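Here you get one chain, nothing else, as structure tokens; it is the form predicted alone.
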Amino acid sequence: MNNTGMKGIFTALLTPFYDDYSLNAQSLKELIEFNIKSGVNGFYVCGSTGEAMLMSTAQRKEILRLVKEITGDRVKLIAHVGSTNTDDSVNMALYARSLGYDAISAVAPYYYSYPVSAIKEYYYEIARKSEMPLFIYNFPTGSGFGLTPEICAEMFGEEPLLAGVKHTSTDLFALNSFKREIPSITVFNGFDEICLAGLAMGADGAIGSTYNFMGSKFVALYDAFCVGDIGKAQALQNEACKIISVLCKYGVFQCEKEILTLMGIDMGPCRKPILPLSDEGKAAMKEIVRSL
């Protein structure tokens, strides 16, 4: 199996836009530098948090390029290349490889209902044509496909370039099964509100969207867990969950962008059809920023 050696806290990077939805490169740089200063181990680029599924392939490539230019070799980078089209995914994977990304990831092809055999071939083709370690992005509520321990064992047994799983699911028994049955792979927890639980069930690290503005909190949580200070880790998880519960009420991505804008990094709007943040939501985000 292809063990990337990756672990720790990876920020699922938000994408800052101008009002016309062109990329705000200056804000992207500020966001990356803020996160690196907070101590995160890497970035998951152009995933769900980054609104990649609402962008063209060309714009996703622009973001991949700029993130690599800004970060250099300071942190690990995973490029999300998943799409509804295998050829587009392969194209983006090859581009990520040319830029020097450490790994790629892909959500299962969505919209159409595919048999498991087609989904397996989608992943194999992306990995084999790019010759890069690939993380399966297991996001059942988003893609309609749920990776089971049985399918996982088959796939990782058949393709050595499959490196691990980004597990964005509350099914922590499945997460534990992935890691327990195939110890050599890397498994990242995906839901921020259960980061500590995911680590306790065997995750090597976590990839999350609220790390964009709470990276230092989750780095401290991860460090506390690693040295066995579960009380401190639990307290930090509780603090994060209190904030996350408010974000879920008003719209997570809109709230995260509003918080960062209030903190001095102009994130701009989310792409349509994501709705703008309500006035009530904006007021709530001001309170969160005051509490940070």
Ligand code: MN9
The other form holds:
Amino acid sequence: MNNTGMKGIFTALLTPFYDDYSLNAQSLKELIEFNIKSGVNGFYVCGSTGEAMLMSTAQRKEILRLVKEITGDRVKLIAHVGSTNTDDSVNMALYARSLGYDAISAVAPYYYSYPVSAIKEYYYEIARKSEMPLFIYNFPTGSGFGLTPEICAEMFGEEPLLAGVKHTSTDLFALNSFKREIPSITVFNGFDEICLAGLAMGADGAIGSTYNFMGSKFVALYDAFCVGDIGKAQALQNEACKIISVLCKYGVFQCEKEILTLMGIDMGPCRKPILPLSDEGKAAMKEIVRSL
Ligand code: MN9
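Next up, the form predicted together with this ligand. The previous block was the form predicted alone.
The complete assembly is shown below, putting the previous chain first.
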């Protein structure tokens, strides 16, 4: 079993764009430096939060390269290489390997529905061709495929390059089962609004989008949990949930970009067909930034 030893808080990195959707490399650098100062342990690059599913493979590779150039060896890096087809994913996985990424991750192939045997083959081929530790990105509501404890046990038994699961689901019994049945794997909680609950059920850490601007809050939550200060961890989770509930109302990624832009890092628009943030949403983000 591929034990990465990864733990703690990983930011699912947003992608700053110019108005023509080209990459804003200066803002990317500022965002990364701000997050490293917040104390996060690593970055999950080009995932849902990074709008990867709306980007070309070429642009995804450009981001993977720049993030590694900017971070060097200061934090752990996981490249999300999931796509609708195995070949593109293998191509990106090989590129991530050549750049020196610590691990890769992939969402299940989406749009068409596949039998479990096809999904397994997709993961095995990406892992074997790249020879990289691979995290299954389990996002049932996004991909249409839900990892069960049974399928998880089969897959980790069959392929030693599988390293863990990024579990973006509110089913924390499933998260607990993955980790309890195969303790050597690394499991990340994927919904920030239940970060503490995920840790309590056995997650080694958490990957999330709101850490882009609330990294220090979640690092403090993780530290409080690790030393058993559950009261403090709960208070921090409550503070975060209050903010996340507003983000969910207006559109999470648009809101996060607006917040960071107000904080001084120009994040630009989200890619279409994501809609721009409404004026009401913008006003609500101003309030949040004032309260941070
Ligand atoms: O990467 C993110 N998942 C998705 C994790 O966006 C699908 C989360 O951080 C959520 O954005 C967040 C708000 O629901 O928990």
